[in-house]
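First comes one chain, alone, set out as structure tokens in the form predicted alone.
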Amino acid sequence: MGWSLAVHGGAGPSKHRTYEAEEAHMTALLERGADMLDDGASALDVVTAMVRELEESGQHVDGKGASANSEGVYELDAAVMDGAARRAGAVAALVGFRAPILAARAVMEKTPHVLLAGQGAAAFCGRQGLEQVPDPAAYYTPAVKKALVQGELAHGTVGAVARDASGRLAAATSTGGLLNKLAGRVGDAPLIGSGTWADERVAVSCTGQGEFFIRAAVAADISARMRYGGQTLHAAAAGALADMEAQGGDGGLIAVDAAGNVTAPFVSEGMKRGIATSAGRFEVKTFR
């Protein structure tokens, strides 16, 4: 059977820049993904690298490159699901960690919970040995500054969704959220249901503007279309996120189905995304 894999790196472009550095770094990871799936990786793997590497790169909305909370604070969040199974982990408003993608995948793998928060979270991944940042104003280089360049969006989120040779599917997704968030503020990306999903039937990772995609539940609401509606992957995807976009938020998302079908909308201006599948299809764009 063969895989396919997509990637994103956020729904804030602005026409108004060039993103070659983000296109590159993303053409080289789907080239690792690819490897990866050809040799047999589980899709729960690859999500879980792809985004790690999207973290550390710095140049996205999330990890490395994430900005500061209104006080002054880099609150992450995170999630993980393995469609296989229907396993989830999540960590949100963590604080002092390198790899949020990481500590979601700790929670899935060993609790019994879903979502750990704030000083939950921090106390638990320093149990489990995750790396610190032991000085956060030489770590973080965030992606986005206030004065933004016209029409970029304050936000970005980073997010990998898969479908292996053995026909599982996987999502993952990591935010830094919005600029200059109030303090405490968690988004869609580690709401299960509203900004990162797998079942059987679809992996999904959204990104925009979060609040409009937990008051939608989109990545959720694509399965159901899927299952109720008997709607294909692509009209599934589209009609959640115009339902989004009905209540006047931005953003997209990338989503891949059971069969192996990969789709990409997006309703802002651009978003960084990838796409690779073992029939070649190879593309890595952030404009339309």
Contents of the next structure:
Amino acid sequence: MGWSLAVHGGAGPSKHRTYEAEEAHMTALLERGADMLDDGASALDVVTAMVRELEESGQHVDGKGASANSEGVYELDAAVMDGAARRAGAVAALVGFRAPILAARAVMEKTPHVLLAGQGAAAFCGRQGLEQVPDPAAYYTPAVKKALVQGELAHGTVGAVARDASGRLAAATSTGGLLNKLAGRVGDAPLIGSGTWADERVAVSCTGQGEFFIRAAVAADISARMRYGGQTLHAAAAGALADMEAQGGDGGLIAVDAAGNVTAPFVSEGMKRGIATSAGRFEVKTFR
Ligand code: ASP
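One more: the block was the form predicted alone; return the form predicted together with aspartic acid (ASP).
Below is the whole assembly, all chains and molecules, this chain first.
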């Protein structure tokens, strides 16, 4: 059985600039993910590793590249979902920790809960011994500066979806959310079924204006369209995205199904994205 992998760096890019550095990093990342999957790694471990490296790159609006909220605080959201076991973990409005995706995974693996938020999430991460950010001003290097927001969509996220060689599906998403968001604002990324979803049928990671993805429950809607409507992955993803767009939002997503098909539709100007499969497909692009 083959494997499939897709990653994204958000649907916020603008045609006012190019993204060579981001595309080069994504290429190296996909090669690493491909090696892991060739070696029999689980989809869950691969999506976690991909998102962790995207967080640390500082190239996207998440992890090191996140922007502060309207009160100057770095509040981050992340989620991971293991489709085979239908397990999920997420953190929302997490302050002070370096790897939100590892925090989400710890929620999934070490608690009976799915989502921890705010102070409780931070206290849990502290008890887990997860790496802290002692000096936010020194650590964070916002990928999109507030002064540069003109001409750029003011949001960003990273994500990964995979189907491993055993046929298991997993999805992971991590974000700094919207620039200038209000304190306490939570987007779609950590909401299972909105920005992140994986089951036995499909794994999905979304990016875009989270409020619209929440109201369209985009990620779970793709699975429902496939399950109840018999739609293909491509039709289901395009249909769910069109429903979101019809509410006035924009963005995109990456998704992989149980047969290893991959899709990466977007209705924004661009979406930093990469796809690799064991059948030899390999592409990294930002625009159409
Ligand atoms: N969906 C993210 C959020 O609303 C932002 C993004 O994907 O660009 O938090």
